[in-house]
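In the form predicted on its own, a lone chain appears below as structure tokens.
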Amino acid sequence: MSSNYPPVLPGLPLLGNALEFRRDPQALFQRGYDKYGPIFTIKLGRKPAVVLVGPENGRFFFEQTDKSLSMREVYKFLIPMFGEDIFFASGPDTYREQRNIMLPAFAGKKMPGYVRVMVRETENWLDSLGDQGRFDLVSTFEKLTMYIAAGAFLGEDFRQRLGDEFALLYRQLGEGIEYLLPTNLPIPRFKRRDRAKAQLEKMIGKIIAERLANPGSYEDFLQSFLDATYSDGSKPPERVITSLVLGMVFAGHETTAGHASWGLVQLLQHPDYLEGVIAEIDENLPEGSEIDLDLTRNLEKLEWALKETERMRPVAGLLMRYNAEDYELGGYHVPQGWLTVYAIGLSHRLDEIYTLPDVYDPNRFGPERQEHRAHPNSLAGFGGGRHKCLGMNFAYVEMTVIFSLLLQRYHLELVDPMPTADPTANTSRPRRPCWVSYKPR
């Protein structure tokens, strides 16, 4: 066994790059990679955590998680907003069943239920726009992709049901995300979390009561979950679910709006390949069809440019696990207790991968070269092996929808050309207002 560590990056007395791993990841890692390679040590506080970068460390962290690599421990901080036994706060079996009883929600039979709600919210929100004006475009995104979520979720009649409080309550669970800070400090933000996401609950726990009292024929996601049962036979208990529904929704927009926020700023950047996403939509989207989902998979170019997005501006620029055991990788011994790092911001812009990294190149998703697929976790932006997002279909299909309707009926416009990214966002979108004017085609 070795016992040489993997080289630490200076930092500051006590604090370790905790300040900057929080101000800039991204500056952070770049930094360690410049000087150590895809290896390397960094401290936040006291606590050691192992850096990683590049698709074949992305493999070893991707295949031991739930091995030598544990994600409950890091996780905690979701336990205040959906329980500590939901999801990746919950221990492997756990998780496991609950990823089972999820499955049958993501099935191809229920996208086109879903496409409809993804269709009839984008609309609802283009006929109260106007001729012409402008929006923020991540305030309008995150509101939208919420109501799609929502409406997917919990059923097609839930603005009616729930309202505008709905988004507002979700917006006061996410501001309760905390890395590095204990949770449970008595602190506004902390005591906002807390009441939205007891109101939450009720909501929500009003409608599943209502379901089980009244069984009819749903296509939703909520369905799915009611219907549902462990291996053992046995029913998931009322409030897993709610807080099931609670997580799912949040994932949902809270991702989604970011990359999509990225993408069409990405898209208006770049005018030349945004006349050839346009022209497909016209030819695969004539004015007075119907959007569906055979048609959203013949719009490459789009898939194109969001994968671009997904490469250039993920959503979640590194993941983390706790260290359940020791490891030995590229010639270093890491402990049981520290913390593993995936870069995968960082991975996503190697030269040896992908050429010319830094420049916007949605083309090299197309069939002629399809750079990604140089190595299995080349492009990581929705995670990888058995954690990889179940959503992800979902939300590529939810951001066709969105652009196709909108490009086809505007004229957009950056009013800032150059919007930077927001530091305190808990994912990665550009900081708002960030305002993007339109007008008829």
Contents of the next structure:
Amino acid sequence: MSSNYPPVLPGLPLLGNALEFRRDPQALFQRGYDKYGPIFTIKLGRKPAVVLVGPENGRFFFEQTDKSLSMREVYKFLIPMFGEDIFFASGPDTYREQRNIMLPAFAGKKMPGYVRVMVRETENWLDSLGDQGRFDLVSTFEKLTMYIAAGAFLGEDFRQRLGDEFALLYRQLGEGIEYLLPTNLPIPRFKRRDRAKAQLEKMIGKIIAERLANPGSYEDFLQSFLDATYSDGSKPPERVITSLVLGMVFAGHETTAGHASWGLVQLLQHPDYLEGVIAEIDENLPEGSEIDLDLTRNLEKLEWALKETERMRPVAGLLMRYNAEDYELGGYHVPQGWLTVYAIGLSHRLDEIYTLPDVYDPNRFGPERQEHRAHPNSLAGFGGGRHKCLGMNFAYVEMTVIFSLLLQRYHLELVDPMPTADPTANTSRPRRPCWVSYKPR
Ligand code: HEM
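For comparison with the form predicted on its own, produce the structure of the form predicted together with protoporphyrin IX containing FE.
Now the full complex is given, and it begins with the chain already shown.
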């Protein structure tokens, strides 16, 4: 075993690199990479974190089990929102059981039902826009993806009856996210979070009770969880099902809103490419035709554009784990108790993987180039390995539906042509307001 630790990037006394990590992790990682190459150490306060760059190191990161690189410690901040035994924050055995409960909800045969929800919600939004005007991209997409989540996860009925209240309570729950302060402090934000959690649990508990009393055929996530059993044949407790539904909304809605917002910004910044996307939509979706799952698969140019946004503007620019065990990598020894970070955003900008990586060029994903196929982890905006996002397909189809219907109806322009990133957001998104003006095509 070597005792050669990865080199440490200089930082401030006591704070180490914590401030830069919070402000601009991409710049921090670039500095470390330029100085030391693809494995180096930063200090988050007194806590050392090894930063891994590049798909080969990504493979190592994604191949480890939770017993070695553990999610639990890192996602502990979710416990006050979703409870002790929610998915991300639970131990490996609970996680395995919960993943098995969730998988059927993502089965291909469920997608057509979700697509119907996506189309209905997007059309409702578009119908409210009128002939021309402007909308704030991020808050509009947050609301739309929330309604789609409420409809697809909890059912159409729920969305109609309680959508607005659910969205408000869910926002209060989300505002309770806290990485630094003790999460049980009696401050208003945490009190609102706890009240919202109790109310949301009550709302979901009521639908569960209704469903159990009047079983019917529902196509949403909730029903899929209610139908599932643990490996010993027992039913998951209601408390776990409620946490899973709330956790799924968390995993799926702000992320999709961020990706879709950057995706539209980048398309509007590149009118030549956008023209091809619109032509493809017009060809595949003549006015009056209905979008279904098969049609979304024909929109390749749009898919490449969304992939290019995943590459250049990954919603999760880094992933983190706690080292439950020591490991050796690249000739270095990395001890138990440290953190390990995979620098996704920087890894997506390496010129040995992508040609001119700072240039927006969706055609790099086309059949002739397939630049992301050079290595299995070259594109990792949805993670990889055993924790790879379960909702990736859902999110891609959702964004395809939203963009097709929107671009089919309107000519769009960015009011500020160069939106910047929101430095306060948990996941990457443009700074608000990010106005988009629209008029009929
Ligand atoms: C653009 C949208 C999305 C992005 C960028 C995204 C990104 C990610 C990433 C990076 C991870 C891995 C986290 C880690 O390894 O620490 C993840 C996991 C996960 N995502 Fe997504 N996600 C998106 C949408 C969704 C949606 C719509 C759903 C649900 C419908 C969803 C459900 C999940 C679940 C359940 C996991 C945990 C998988 C596991 O640990 O086994 N995500 N997502």
